[in-house]
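Below you'll find only one chain, the form predicted alone, shown as structure tokens.
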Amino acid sequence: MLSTLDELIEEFSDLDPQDQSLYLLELGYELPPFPEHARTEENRVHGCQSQVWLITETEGRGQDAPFTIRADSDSNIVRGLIAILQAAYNGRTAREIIDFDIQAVFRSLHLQQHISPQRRNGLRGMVERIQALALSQLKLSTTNDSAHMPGCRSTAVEAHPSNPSGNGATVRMQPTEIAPGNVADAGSAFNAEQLRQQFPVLCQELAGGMRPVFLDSGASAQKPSCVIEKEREVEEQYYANAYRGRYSFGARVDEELESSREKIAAFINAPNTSCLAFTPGTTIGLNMVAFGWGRKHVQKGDEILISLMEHHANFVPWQQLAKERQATLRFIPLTDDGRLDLDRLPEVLNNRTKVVAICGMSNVLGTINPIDEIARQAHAVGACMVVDGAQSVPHLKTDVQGSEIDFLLFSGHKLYGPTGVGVLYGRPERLDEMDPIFFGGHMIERVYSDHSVWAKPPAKFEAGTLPIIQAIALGTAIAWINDTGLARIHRHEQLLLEEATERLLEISGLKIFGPSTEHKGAIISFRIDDLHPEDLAATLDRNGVFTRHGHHCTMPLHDYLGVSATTRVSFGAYNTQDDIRVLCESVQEAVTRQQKSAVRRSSSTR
């Protein structure tokens, strides 16, 4: 029997975030069955990371008819959230539902603090659906006393772009917000346990005596002490604005910034430091190229070539540019194992192609793309080669001159450096062709009343105050990688990748997406039969295993793969074989738990 709202609030009051997730799982197991005939697109709740279907039923007619919420999801944690909504809303009339302060319930349950942003969006979507159906019922009963809401229809909900067949009254609801040193020479053994000690956040002890198993470096890598200390050094000893003053602090900051720029230029083999502009990150950098270079050079009828494996940051800007310039967005086909099909590249690359924008390494599949060959063929038709290096630069040797890359973008926070700083590399002639899209101080040579003249690169693309501390500390992170050895880190990560792949595939029902390990970097994305990634995340978190789940900002790729979400494991220099052991044991624990709950649910419905 499902709990009442008061019982739920009492149960939640003493739970920490991990226990709360487990309690949501238990609530999900107890959710009553949902009618199969109601699992239709019309009854889908959009905005949810998982699959959610929701209908309402009324007992009797008119404004005083009590509502019953019925819903289901392929995620048990979301099913637990559904149970909360049922406890809050079931038995209330349409007017009571509209007037009910659901935010007070969320605050009482501390859901604002402990549910992920993806779940917040999904929870908000369900609340909006319920409120819309209640409002529609209220309007119908006001105009026709004999009218009532059909049990399995959502005609009151505004048609979603993916559901253009929505009919009946359109109700637009306002969103229901939920507040939101040199380790060793290149030939020596790689001691990850010893290296791990350089990362303070990984040296702490979690509840229950566990140590953090951090497997989300693809989202953001942890920082070694030297990077943290460098940021503190700047703040405490000589902070000043950059390129503004010649007093001692200002001069020191300028020197440190240029030293960092020199380290980065050497790291990617840029011809000189004027080719490198500091940005807030890869996403902003890609937008700068798309609209600073692309808007100037892409014309009506031209073509832009990307792939379905691109992160939204290297997908949406080109999509929007194509719409704005009336150009065509085309895609390099993928092979069955998730690689770019170069045999079919001539089908989509031609003399109308003005831009080819490809990731160096997929943030989901781990696929390492043949940038050298793609750049050669792109230049043969006169196209500009743009590389999203957010994933590849931290793991693979990058040579922008040898690979003939026109633009390369990457971020500091995936490179063991600070957040809030990235790098835009451009070949000198490409930077000359490119317009700035941000304007203001530092990027100006001369301002007149009717026009302005831009400074030379890189200042041309560094409007305003730079992320000074972060950019300086990024140079420290690059030095740390050089001291540790990028090739040594890569070999270590590949060994972890191979071992983790082998052990994960021993788990029943687990499927890994992407190519075999010789064609990919240190990323594994997988899905398990009948176990939603969001539910798996609860068990992993409880065991101190930190991974990412969701669509990873690659919705078109997940549509292509035929799944709404995956679990992603991504490795860094500090990961160990013991991390893999804990990961695999935790995944197996979650699978076993799911199997037992399925048996329990099956028995209870007989």
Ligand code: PLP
Given for the second form:
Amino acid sequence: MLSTLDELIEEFSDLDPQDQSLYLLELGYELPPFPEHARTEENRVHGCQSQVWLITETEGRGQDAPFTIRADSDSNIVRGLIAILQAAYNGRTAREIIDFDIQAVFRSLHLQQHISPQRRNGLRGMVERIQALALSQLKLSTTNDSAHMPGCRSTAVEAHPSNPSGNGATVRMQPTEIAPGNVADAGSAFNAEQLRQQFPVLCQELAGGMRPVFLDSGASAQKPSCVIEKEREVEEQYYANAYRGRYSFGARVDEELESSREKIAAFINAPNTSCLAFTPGTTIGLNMVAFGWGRKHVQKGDEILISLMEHHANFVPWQQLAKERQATLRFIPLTDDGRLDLDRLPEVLNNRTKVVAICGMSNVLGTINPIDEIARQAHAVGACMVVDGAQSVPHLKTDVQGSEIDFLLFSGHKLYGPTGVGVLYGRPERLDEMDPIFFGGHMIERVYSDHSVWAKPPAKFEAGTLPIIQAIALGTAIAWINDTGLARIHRHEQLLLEEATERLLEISGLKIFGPSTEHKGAIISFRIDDLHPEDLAATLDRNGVFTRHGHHCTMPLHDYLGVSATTRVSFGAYNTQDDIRVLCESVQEAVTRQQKSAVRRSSSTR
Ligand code: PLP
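How about the form predicted together with this ligand, since we already have the form predicted alone?
Full assembly next; the chain just shown is listed first.
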């Protein structure tokens, strides 16, 4: 005898996670038989890890006809989930099914916490199929009755690929419930000295009693203790492979990964977690987009638009793609002060442009690019907007939906998180039209001897074992940023930027590349007459000041600037005014030493 929904909720409330799984198994055993003739490809629900077939039956034809869900699976746990869906939906009319808040049922059962993400995807697939069938019944009866169809909670209907008539259409559901970014008030006091205490690496004493002045966060930011502790927690308490085992460690890892995905989704305002794939970092993510999306959509004679300020990660893949596809790589011109010259955008953007790939913030000039405006103009000519967010995401509020970004890539290690993990965000329709470029385990729905069918995103783009610990700890890093307040961090960094700019410019012969501070983020790249960046770096290092010198993976930009190398200073939340003082005094010391040795050299040659 099948339980009612209320009975199920009551039963579940007393069960711990292990017993819930057993109970789901029991429910599965009791599922009524499924008609053999209905085990067809058309009735298969895709996106499930196991095989699932689902049909609906109605008593009568009108809008008031109650529905019965009939389904089966080769997994008994999934059969248990089917029993829950039957308890929730059976006996309801099409309209009631569409209006019914099934998520509230899942919440009362605490289902989301106790089933694996893949099963969750499968469950979502079943719900979408039921809603689609209810919707097509509603449309059918409306047409038959010529009756008025009241407003529907579903936002859009697409024909299912296997059934273009719309019978079995998938309903795009309301975005999943993700809270908006919890960015603390930018105005409240920010105590960087105190915040610094959360970063063990910065609390150490260097030889000679100096404290580290870390000014290379643009390359990799330091990690607060909570991130380091989270990595340790996973290692020591529940480490297991992800999305594989149904034992408790595996389930916990899956849960933690999904929780991290949810934090990331909220952080960049993604519509749901399915449009976020974990990657090894920005570089790999950009290659995935260039060769997974670009190779499919860029044809001979098309154009790809980037800029000279791009990091090689957002330069070389497009250059290679252009070569391969016989397309043309074009560049948005720069203004004299190192901004994108939008007045000249029409010269390079046209209806042959298929991709516009631009960084949110330059890793050398610090320039913050007007992504919203560029995306608007790119979309107006039908181009895809790709944003390299490696530098911008750690410093500026990113809203992928508000800015109409098609693809956004960023790295965990610049976001106070671990190395080896990054994020590929894609607008759902873009991810659907993108091919994977890595193949193997986890990214498939079904492998046949002669072909394979890909899993739905994000699994489609997550072949093999994920950087599990790093991906979980990235969620912790984002929670740390949210707690500290992204807007407060940004404001603090801008104050440091202004102070450092002013003080550095007092040093004779020093030239800063890039626009004035109101157009840039927490990066300063500079050169000093007659003092090579490498020589400067040696003095800075002796004083415990860690900066970077070289071309910073932007050779074309350095060619354009007419220099082979620059010194780059980049700030993070933990930098202080004292760091700026030590930096500027150290730069001055190096300049003075250089001047003295120049004087000595010239007097000895006289
Ligand atoms: N894009 C920009 C603007 C960067 O600054 C960097 C790294 O410095 C990258 C891409 C590459 O990031 P990753 O090395 O994490 O792949």
